[in-house]
Every structure is written in structure tokens, then in C-alpha cells.
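The chain below stands alone and is given in C-alpha cells; this is the form predicted alone.
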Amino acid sequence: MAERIVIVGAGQAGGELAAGLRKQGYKGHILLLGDEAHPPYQRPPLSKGFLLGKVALSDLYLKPLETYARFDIEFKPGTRVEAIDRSSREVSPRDGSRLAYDKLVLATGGRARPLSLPGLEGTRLENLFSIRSLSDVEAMRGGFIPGNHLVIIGGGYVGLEVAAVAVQSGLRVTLLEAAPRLLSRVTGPEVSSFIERIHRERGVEFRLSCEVRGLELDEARRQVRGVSLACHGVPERLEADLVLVGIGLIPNTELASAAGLAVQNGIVVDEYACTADPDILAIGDCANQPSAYTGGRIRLESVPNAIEHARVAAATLMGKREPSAAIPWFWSDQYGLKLQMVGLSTGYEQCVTRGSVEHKEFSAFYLKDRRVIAADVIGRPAEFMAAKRLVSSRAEVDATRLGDVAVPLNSIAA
């Protein structure tokens, strides 16, 4: 059993990891290393209720700071590791010391893709902001200033989780996105059509198939002052005081890559989140792993998988070899409506839906060959349950009865 683990990164996967080992019983050194100032927290509520100001910063902490020293765990906040020595099993820090490892796990996570505009390389703007960290958040809630118009750039979740927070406080919104609907690399237009109607009923303006060519800067290029946008053609400027950028996510794979493990739209792992080096791991949002559910490789960004990942890699580390079976799920709340979802609809044939569209309480269903292979359940959180062992048992459903409310959804995953 390895006498040290250093676990580089402290966000959801990191701290959970560093926690498992322990319950599992792990009595060697467990050092883990965050480059931020905060021990490991939720990411989901920055932009839902951290930045509407209901979740204190201590809520969102996994544990309580004293937790680690109890769980006898070395942690060290501020702490950026820049390269990793793998034949002397050695991680350095920007300080310029070596930390020895036995087995060494990548929990990099990922950072905020940013926008890409022909003379904005390299330039700082002091209201342009993208929702990744705490500080991310504690920057941009200063202009959070009711009648303030914030322009959001991208229709993702964390995209509409900030446009239902800002016009509950007051600000004026308008939501650029490229695609023709709303989420629609994830769920299905009729889902798409519920969401824009939800917000649109908040005041919350929309540009869709929209293409933005280019920010207005002030004088001193310290701040933007509106966006240059077309759709469908036909160009419009839109004054802004503050720009939300939210287009996805780049997995932190440059230490991996650097050290010469495989890297593909992540860290490269196979189903027990181990790299090709035997004492190197890689788990959570910066891991690229088999996926039994898909039959392929896949990469997720989310807290479900985080705690799933970690929980294999502590099980590979202990010895054991236990793969993950997990069904991909995530959740969304927005202006208190919860929104989860199970599966990828990704290649969907049928969409069936159920329950009450008008009423905010409705699931829908995508069916490839006759079973579901993905389903959202919005305000009927009792049915996400049974929606999620459809998804897994993979059996043959009734598209008819799958519709009807009055067939009980655990009669047809039974």
C-alpha cells in the first residue's frame, strides 16, 4: 500500500478523495494541495445562491477546515503545482520545493473557456467576468446593481442560473446564444422551449442564432461598454455595464501533458482512474474515462461524477478495483424550480413527455430503439428517481404508457 498520496487539486474530487481514503481506512500521509485560498467547496451554488447572496461562504465548504486535521489530512491552500518529475516520483510547487509522492492523483478540475475576439488578447477588462471560482463570483457581484443590464454570452446552464439571479436582483438581462434554442447540445426542444418561456416570463431578453463580433471598450480599455452582436445576419449593439461569458469549460490537462501522459479532451484514465504511469491518477472534470453507460470514453463536468470518480479512485488505491457503473446525472435550479436530469439524450429518436408542461411540472423522456436513454425531470422531483433506474435497466418501455400519469412511472421500470 502506498505509504504517501499527493492529490493535486482541491476542488470537489480532490476533497472528496482525501475524505474516502480515510473512511476506507488509509493510514499513510494524504498531502492535498488546492492553488486557491479555500479548502474544497460546492461550485454548483456560486451561481445560483452564493451569488444571490442565501449561502454564507462557510456553507460552502464540503468540511469544516478543522475536518482535515482531524482526518489527519496535510492540506495546503495557495499551493499551484507547475511540473511533475515521474521518474523521481516528485510534484513542484511554484515555491520552488519538491514533494515526494508515492501515488500521485490529478484532480486539476477545469477552467472557464474564455471569449476569443480579434483585440482582446491578453487584455483584462474589469466587467467582463466568467463564474468558475469564489473570487470569480465575489468580482462580479459589485455590479450587481439593480437596472444595471448584464449581457451573458452563452445559453448553458450557468449562463441561465446567473440571468434568474440577476433579474431577482434587479438587473436588466439579455442572454446571447449561438444555437437556434437554448441548451440544446443537452436536452430537447421542448425542453429548450420550456426554459426560454420561464426566463422570457421574468423579463429576460434573448438573442438567439446570435454571433457576437466584437466589445465596445471605453477610453481607457479598462471596461466594456457594449457588445457588437448579429443574428441571422442583421447587426445590433446592445450597451452593457457588465458581460457574463459563460461558453463551457477547458479541462487543466497542461500538467499531464507536460509530464507526457496521455491527453485527449482530458487526462486519459481507464475505468479505475488510473493513467498509464501505475502511480498516477486522474479523476473528475480534467479525466477522460471508459464510460459503461455509453460503451465509449467520456469526459464529465460534474459534482455526481466528481464524488463517483473519487470514490473509484480511493477504492484503486486501497487496493481494490471496483469501475464505475454510474448513469451520468446532473441538476440545475432556476428562480426555485428544479430542473434534473439523467443519461445523454445525445442521438435521441423519440421525446416523450409527461405531466404538465403549463403547470412547470413535467419530465421528459428520449427514447433511442425503443428505450430511454436520457430523461429531465423539471418540479417533479418524486419521479426522478424511477426516471433514472429507466435509464439504467435499459428495458423496452411503451412510448403510450410512458406518457400517461396515470400508469405509474415504477410500473414501467419495474
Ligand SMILES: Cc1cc2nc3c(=O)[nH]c(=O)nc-3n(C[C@H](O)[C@H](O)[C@H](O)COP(=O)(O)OP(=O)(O)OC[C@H]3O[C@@H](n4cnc5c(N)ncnc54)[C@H](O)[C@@H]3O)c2cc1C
Contents of the next structure:
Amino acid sequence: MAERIVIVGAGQAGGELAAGLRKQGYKGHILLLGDEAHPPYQRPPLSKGFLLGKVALSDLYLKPLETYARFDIEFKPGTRVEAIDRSSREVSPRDGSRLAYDKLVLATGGRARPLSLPGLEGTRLENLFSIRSLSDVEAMRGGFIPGNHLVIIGGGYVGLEVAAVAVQSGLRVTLLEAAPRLLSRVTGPEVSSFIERIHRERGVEFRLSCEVRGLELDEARRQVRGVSLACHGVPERLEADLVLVGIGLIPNTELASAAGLAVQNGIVVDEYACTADPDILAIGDCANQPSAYTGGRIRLESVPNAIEHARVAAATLMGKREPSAAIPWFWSDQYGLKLQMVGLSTGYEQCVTRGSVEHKEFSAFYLKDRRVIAADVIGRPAEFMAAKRLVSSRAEVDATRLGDVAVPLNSIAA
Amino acid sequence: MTKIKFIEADGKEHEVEAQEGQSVMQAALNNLVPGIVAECGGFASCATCHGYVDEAWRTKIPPPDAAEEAMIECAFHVQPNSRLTCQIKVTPALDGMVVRLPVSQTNE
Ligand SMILES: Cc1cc2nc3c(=O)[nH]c(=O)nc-3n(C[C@H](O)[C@H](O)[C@H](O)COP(=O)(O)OP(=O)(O)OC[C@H]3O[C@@H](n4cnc5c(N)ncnc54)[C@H](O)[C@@H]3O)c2cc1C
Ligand code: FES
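Could the form predicted together with the ligand be given as well, to go with the form predicted alone?
Once more the chain from above appears, this time first in line as the rest of the complex follows.
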């Protein structure tokens, strides 16, 4: 058994792994290094309840600081690892020290993809934000003043959640999306137009098929004043008090690639979370793993994946082999409406809806070869659990019965 | 301090000190009790914090709301005394409560 496990990145996956090792009875040394000032915390509320002021800071922490010490997990916040020396099996934090490992786990997550516009490179703008960390939210909060105009670039889940919180906080919101519809990479048109509708009802404005052409800055070049864009070639200028960029994530893979490990849309690992170096593992948002569900490789960005991947890595480190059979799932919350998504709908052939779109309680099932490969469940939590089972069982279903609310979902997999 | 005892499916017991106001799920996480996964972080969206509340305490906690009931309905290994532990707030009345954990939070 390894003597000393070093985990780089104290986020959802890293924190879960440290705890998981102790739960499994690991007796060696665990060193958890994170570059943020906080112990591992939940990111989902950052764009939901925490931004709205309904979830307190202490409730974001996955475990109180005291728990790590009590279970003999050495946690060092504010410690950024700069390099890995594979030959001496050491990592070097910024302070120049060297920390030895027997097994190293990279749980470095990712960072918000920056807006790339000519002339903006390297410019730090006081009212241009993205949301990945607590400090990002704290920086943005000051601009959350009723009446302010927030321009959101990117119509993914994070952008939409922030839009919901912002209008509920009295801001005016315009959301710009490059694709012709919202959430186009992760959901079908039925759900996209539903989401657009619930936001429009609350006063969010949209510019779809929208190309951002530039940001207009103040004279000191410290603040954004306006955003210039074009929708279907028609130019427009929007005034902005603050701008949020939510255009995706770049996995933090630089440490791995500098150490000569394979990186391809994430740090490449096998089904046991191991890289090609048997002493180095990678988990969570930063890792690209084989998926039993898709049969190919995927990099997922979700809490359930971070937890599951940490479980796989803990087993590996305990000398067991327990690959994951988990089905990807994700949730979102907009205006108190619960959205739960399971599976990946890419490549679906048919979408069957069940329930009432009108009453904001419906599910959309994505079918391929008569099997449910994914589902979006809106305001019907009981169906979510049943949908999860349909996706994992891969059973053939009858589309007509699936769409009929009178037929219990549990009885549909024949 | 309120004491809560979690019993894993294999019989292993974990007695923990829970703080008033936190959820029973959080008390389990803070004390590294195996068997509570809590993927959604306590928002009644995942049913991976599922536990069975012993009879004597069932009447001391408010009944599940509609959202919890809906999630429980289709969770794994459901029994009549199944609850989502993230939806139960710790109060002094719960001192000594026993929560048994299912064989699995994520599988049949
Ligand atoms: C606003 C927002 C909303 C979200 N909503 C949802 C949701 O509703 N549902 C859902 O399932 N998921 C959601 N997610 C995604 C989810 O939070 C992530 O998938 C999850 O946090 C991934 O965990 P991780 O440990 O891989 O990465 P992270 O949680 O990002 O942790 C990585 C940590 O490593 C640190 N780090 C990086 N490099 C170094 C280094 N060299 N040295 C030391 N430390 C380092 C980082 O600073 C960070 O603290 C959301 C994410 C965000 C940002
Ligand atoms: S933690 Fe997800 S339902 Fe309780």
C-alpha cells in the first residue's frame, strides 16, 4: 500500500477522494493541495442559490475544515503546484519546496474559457466576469444592483442560471448565444425553446445566432461600456454595466502535459483513473476517461462524475479494480424549476415528450434504436429516477406508451 | 449536541455528533460515514442520501414534502421508512436517532 498520496486540486473530486480513502480505511499519509483559499466546496450553487443569497458560504463547504484534520487529512489551501518531477516522484508548489509522493492524483478541474477578441488580449476588465470559483462570484456581486444591465455571453447552463438569478435580483439581462438555440450541444430543440420561453416570461432578452464583434471600453480601458454584436449579419450595440462570459471550460492539463503525460481534451486515463504512469492518476473535470455508457472516451463536467471518478480512484489506490458503470447525469435550477438531465442525447433519432410543456412539468426522452439514450426531466422528479433506470437498462421501449402519462414510466421497459 | 447513529447495510455502526440546524446528510458527510453519497449536495435532486429512519423517530420529524416524496418513490431499495437524509434537519428531539443505510445508493 502506498505511503503517501498527494492530491493536487482541492475541489469536488479531490476532496471526495481524500474522504473516500479514509472511509475505505487507508492508513497512509494524505496530502490535499489546493490553490484556492477554501476547503473543497460545491460549485453548483455559485450560479444558483449562493448568487441569489439563499445559500450561505459555510453551507457551500462540502465538509468543515475541522473534518480534514480530525480524519488526518493534511489539507493545504493557497498552495499551487507548479511542476511534477516524475523521476524523483515530487511535486513543487510555488514556494519552491518539494513534496514527495508515492501516488499522485491530479484533480485540477478547469478554468473558464476566456473571450477571445482582437485587441483584448491580456486586458483585465473590472466589470467582465466569468464564474468558476467563489472569488469569481464575490468579484461579480458588487455589480448585482437592481437596474444594472447584465450582458451574458453564452447560453449554456451556467449562463442561463445566472440570467435567472439576475432578473430575480432586479437586473436587466440580455443573453447572447452564437448557436440558433440555447443549450444546443446538450439538449433537443423542444427543451431549448421551453427554456427560452421561461426566461422570456421573466423578462430576459435573447440574441440568438449572435456573433460578438467587440467590447467597447471606457477611456481608461478598465471597464466595458458596451458590447457590439451582429445577429444574422445585422449589427447592434448594447450598453452594459457588467458582462458575464460563460462559454465553457478549459481543463487544467498543463501540469500533466509538462510532465509528459498524454493530454487530449483532458488528461488521458484508463477505466481505473490511471495515466500511463502507474503512480499518477487523474479524476474529475480535468480527466478524459473511457465510458462504459458511450463505449468511447469522454470528459465530463459534473458533480456526480467528480464523485464517481473519485470513488474509482480510491478503489484503485486501495489495490482494487472497480471501473465505473455510472450513467452521466446533471441538474440545473432556474426560477426554482428543477431540471434533471440523464444520459447524453448526441445522435438521438427521436424525441418523445411526456407531460405538459404548458404547465412546466414534462420530460423529453431521446431515443435511438428504440432505446432511451437520454432524458431531460423538468419539474417531475419522480420521473427522473425512472428515466435514469430506462437509460441504464438500455431496454427497448414503445414510443407511444412512453409519451402517454397514463402509462406508468416504471412499466414501460418491456 | 445531538447524537445520530448510522448503520451501514453490512451492520457497521457510526455514531456521530450532529449540530442543530444542519441536515442529517451533512452530519454523515462531516464524519465520513460511508454509504451516503449526496451527489446533489442536499437539494433533493439525486436520492443518493437515502436512509431508513427507525420507527421511534419517524414521528419526531416533519413528513416528507412533495419533492422529497417524488424522489424517494423511485429511489433504489425503498422501504416504507425511507427518507432523504438531506431533507431532515437536526433538532435536539432527534438525539439518539438511528438511520440505517441501503445496500446501495446508486444500484439495484
Ligand atoms: C457555476 C457552476 C455551476 C455548476 N453547476 C453544476 C450543476 O448544477 N450540476 C453539476 O453536476 N455540476 C455543476 N457544475 C460543475 C461542477 O462544479 C464540476 O464538474 C466539479 O466541480 C468538478 O470537480 P473537480 O474536482 O474535477 O474540479 P474543481 O471543482 O474545479 O476543482 C479543481 C480544483 O483544483 C484547483 N487547482 C487547479 N490547478 C491546481 C494546481 N496546479 N495546484 C493546486 N490546485 C489546483 C482549482 O483551483 C480547483 O479548486 C457547475 C460548475 C460551475 C462553475
Ligand atoms: S443529497 Fe441529493 S437528494 Fe439528498
